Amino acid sequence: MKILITGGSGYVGSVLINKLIKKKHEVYNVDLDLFGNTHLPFKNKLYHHINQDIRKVSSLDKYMKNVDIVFHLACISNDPTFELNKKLSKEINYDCFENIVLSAKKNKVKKFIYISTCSVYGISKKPKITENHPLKPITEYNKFKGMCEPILLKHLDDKFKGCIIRPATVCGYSTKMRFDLTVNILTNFAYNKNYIKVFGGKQLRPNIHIDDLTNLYVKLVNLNFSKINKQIFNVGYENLSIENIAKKVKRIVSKYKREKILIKFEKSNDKRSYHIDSSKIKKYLNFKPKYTVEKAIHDLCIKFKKGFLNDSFENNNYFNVKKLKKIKFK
C-alpha cells in the first residue's frame, strides 16, 4: 500500500510510520517537523518525507496521487496548545480539513481515516459513553476536532470510504516523546523528581497504550471497509481517575528507584471528566487492546533507566506548549 500520513512526525505518527514500514508499506509523511525529525527513518527507501504545511492544500494535492490510504493525524493538539494561537489552531485543525478530504477524494484515495479525540465528549457522569453520546466540547480544541467529523462523513461513499477514530489519552514510549500527557507527565515527575503533582484527581480519564493504538491503525490498512464505512469508533482501555493513575505510578516507580514517591494534590480548574465504552470496535473489528497503563509506566521507567530520556524536563520538544511558544508562525 501507499499511505499518506499528515502529522506523521509526532508522538503517535512516529510509532505508526515504523510499524507500517516493517509491513513493507510505502509511507509519505507530510509534516512541518516543528518538534524535529531526527527520529524518523530517512534511510529507509519506503519512507518519503514531505516538509509541507497542510494549510497549503494546492501543494499537498500532488502527493495524493496514487495514494491508497490517508491517515489524518495533523493538528495543534491538546487544549493548552490550542489556546496559544487560536487563529492558527483553527486554520490547522478545521479550516483546511475539507479541502484535504476533497483532494483525497479527487485523487481516488480508497480510504480516509480521521483521528479525532474522545475529549469531544467534554463532561459526562454517564458510566459508559458510546459513540452515540452527544458531543459536548468545553474547549475550542474539542469543538473543532468534533466539527471535522460530519465533514468527512458527508463526502464518503462506496468508492471513497473512511472511518473516524476517537482515541483515549495516549500513554507510553515513542521515539518522539511527549511529557504533556497524563500518564507520561506523572511518570516523568515520579522518576526524576521523586514526587507527583496531581491537579484535582477525581477527574475520570480513558487511556490507551501507544502500541495498541498504532496496532489498530496498522490493522485498518488491510481491512475491508465495507462494514465500517462512515463509522465512528471509541478506542480506549482503562477508565481511571487521575488519582488512581498517580497511585499506580507511585507504586511502580518506587520499585525502580527504591525511593519514596510523594503525591502532592493541588486544586484544578480542569473539569473534563468522562468514561468511554469501546465495545463497538471490538464488535466490528474484533479489536481489543492488549496493553495497560501499568505497562506504559514500566516502559517509560526502563527508558529512563537506560538513559534514553535524560533531558525530560529541559527538552522543549517533549512539551507542545513550550515548543510552540518559541515558534513564530505566518
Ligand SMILES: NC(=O)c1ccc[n+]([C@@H]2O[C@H](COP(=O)([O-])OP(=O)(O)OC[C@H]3O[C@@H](n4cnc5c(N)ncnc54)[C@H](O)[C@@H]3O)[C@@H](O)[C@H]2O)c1
The other form holds:
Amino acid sequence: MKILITGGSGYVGSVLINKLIKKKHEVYNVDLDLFGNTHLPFKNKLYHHINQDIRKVSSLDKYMKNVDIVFHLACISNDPTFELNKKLSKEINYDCFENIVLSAKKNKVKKFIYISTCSVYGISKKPKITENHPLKPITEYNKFKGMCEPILLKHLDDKFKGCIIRPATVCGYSTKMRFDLTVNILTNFAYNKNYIKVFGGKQLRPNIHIDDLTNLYVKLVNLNFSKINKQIFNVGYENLSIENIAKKVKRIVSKYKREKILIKFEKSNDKRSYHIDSSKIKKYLNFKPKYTVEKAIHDLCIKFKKGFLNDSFENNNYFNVKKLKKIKFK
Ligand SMILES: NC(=O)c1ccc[n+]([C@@H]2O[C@H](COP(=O)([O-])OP(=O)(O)OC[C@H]3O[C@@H](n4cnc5c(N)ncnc54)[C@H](O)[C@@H]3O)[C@@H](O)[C@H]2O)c1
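Alternative state: the form predicted together with this ligand, after the form predicted on its own:
Everything in the complex follows now, all chains and molecules, and the chain you saw is the first one.
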C-alpha cells in the first residue's frame, strides 16, 4: 500500500511509520519536523520524507497521487501549545482540514483516517462516555479537533471511505518521545528526580499504550472499510485517576531505582475529567488493547536504565510547548 501520513515525525507517527515499513508499505510523511527528524528511517527505501507545511495544500496535492490511505495526524497537539498562537493553531488544526480532505478525494485516495481526540468530550460525570455523547469541549484545541470531524464525514462516500479515531491519552516509549503526557511526565519525574507532583489528582483520564494504538492503525490499512465507513471510535484501555496513575508510577519506579519516590499533591485548576467507553471498536473490529499503563511505565524505566533518554529534561523536542515557543512560523 502507498500510505501518506501527515504529522508522522511526531510521538505517535514515528512509531506508526516504523511498523508500516516493517509490513512493507510505502510511506510518505508530510511534516514540518517541529520536534526534530533525526529519529526517522531516512535510509529505508520505503520511506519518503516531505518537509512541508500542511497549510500549503496546493503543494500537498501532488503527493496524493496513487495514495491508498491517508492518516491525518498533523496538528498543534495539546491545549497549552494551541494557546501560544491561537490564530496559527486554528489555521493548522482546522482551516486547512477540508482542503486536505478534498485533495485526497480528488486524487482518488481510497481511505482517509482522521485522528481526533477523546478530549473532545470535555468534562462529564457520566461513568462511561460513548461516541454519541455530546461534545462539550472546554478548550480551543478540543473544539477545533472536534469541528474537523463532521467535515470529513460530509465528504465520505462509497469510493472515498474513512473513519475517525478518538484516542485516549497515549503513553509509553516512542523513538520521538513526548514528556508532556500524563504517564510519561510522571515516570520521567519519578525516575530522574525521585519525586512526582500531582496537580489535583481526582481527575479521571483514559489511557492507551502507544503500541496498542499504532497496532490498531496498522490493522486499519488492510481492513475492508465497508463496515466502518463514516464511523467514529473511542480508543482507550484503562480509565484511571491521575492519583492512581501516580501511585502506579511510584510503585514501579521505586523497584527500578531502589529508592523512595515522593508524591507531592498540589492544587489544580485542570477541570478536564472523563471516562470513555471503547466497546464500539471491540464490537466492530474485535480490537482489544493488550498493553497496560504499568507496561508503559516499565518500558520507560527500561529505556532510562539503558541510557536511551539521558536528556529527558533538557531536550526541548520532548516538550511541545517549550519547543514551539522557540519556533518562528512563516
Ligand atoms: N499523544 C496523545 O496523547 C494523543 C491523544 C489523542 C489524540 N492525539 C492526536 O494524535 C495525533 C498525533 O499526536 P502526537 O502526540 O504524535 O503529536 P505530536 O505533537 O508529537 O506530532 C504532531 C506532528 O505534527 C507536525 N505538524 C504540526 N503542525 C504542522 C504543519 N503545519 N505542517 C506539517 N506538520 C505539522 C509536527 O511537526 C509533529 O511532528 C494528533 O492529531 C493528536 O491530536 C494524540
